[in-house]
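Starting off, we have a lone chain in the form predicted alone, written out as structure tokens.
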Amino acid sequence: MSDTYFTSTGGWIEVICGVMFSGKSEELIRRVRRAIIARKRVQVFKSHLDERYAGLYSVSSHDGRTVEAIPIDSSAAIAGRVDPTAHVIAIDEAQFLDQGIVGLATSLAARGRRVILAGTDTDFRGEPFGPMPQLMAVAELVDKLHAICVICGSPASRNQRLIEGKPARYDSPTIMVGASDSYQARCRHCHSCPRADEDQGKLL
């Protein structure tokens, strides 16, 4: 996707989505850095739930790239801290935010801002995650990235949550703050999320 796709003075919304380990944060960082090189004023926000790698005040990718960010816990917090002179507003881990982020992103774009949002589009069950479906629907540009399935090597479109080495059950909380879970990228066919009435021993 070209960073100069839109050449008008109006704003727009870009969504970078996909599973964990697919390079979403890396792509957001790339677009942010290119905007900075283009002498655009950029403001970056991230969910306060994500403290991986570089900590709470940076967006970081799995390969170690970082960019400074403001941690927030809601769309209202973003609205209250938006720099009125910023040309580009970037938001990482958008799946953790409330539905108000859809209206906020739309409003910012209507006021001439380029809004870049990155987030996981499906939860560990393989179902739509938070406000991501609505954000994808209202965006001008949507890029869906894939990782590699750790089981069969196919393009991965699911987040496999493991608890003590076993697939998390369907009725587990969508967000487990502070949990020592591990995640894998898997394809549709290798993904497992057993329900209470299934025999977990037969699953991966």
Ligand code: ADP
Second form
Amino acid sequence: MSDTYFTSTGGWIEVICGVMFSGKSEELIRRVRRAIIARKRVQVFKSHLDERYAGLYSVSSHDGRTVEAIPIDSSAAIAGRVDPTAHVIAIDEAQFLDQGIVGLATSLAARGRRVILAGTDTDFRGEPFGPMPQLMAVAELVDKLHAICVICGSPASRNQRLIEGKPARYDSPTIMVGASDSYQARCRHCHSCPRADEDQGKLL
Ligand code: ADP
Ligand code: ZN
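Coords for the form predicted in complex with ligand ADP, given the form predicted alone:
Full assembly next; the chain just shown is listed first.
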């Protein structure tokens, strides 16, 4: 992975994107660990941090320094908690953040920070997710990771949403009260998200 970019004159932006289970968090943590080994001061933020992941984001260096992820749910919350002495700012689950993250990442990079953002670039419909397209555009480095399609074993580039075990329809609400929804990694060809037009046999 391309985490060797370096400019002696200023900061830059790196984006790690891809479907769920493609290893974005693993890659973010790997870069954070290497930055700590390089004796950089690192801050990690994660939107939608839940208990399951809290331990995972406890990244320790050999000399005993530990970095914990700070839970945040907006770009303003990150701006309010940025440590002015940090060299590296890493942000996971960036797709859930507001568009303000684009300006914040840009201004942090302009002020000499290395900014690493990880996030799912497409939603369950296969369409661009939140601020990810803009972040990918302004970044110096973009790595698009793939998972393994659970149906055919090809590289997976789509998040398959299932509601009660069936493919979620294109217009299904983001939150289904009382229904169980789950996600799988799938390739383009095994991904399914039926639209009303398709029911009538029309091509899009
Ligand atoms: P992401 O942050 O992209 O959701 P993670 O770094 O949390 O991904 O998890 C990646 C890990 O998920 C892989 O190392 C692998 O062990 C596991 N995994 C589970 N399902 C799959 C899949 N369908 N394809 C690839 N890896 C998978
Ligand atoms: Zn497939």
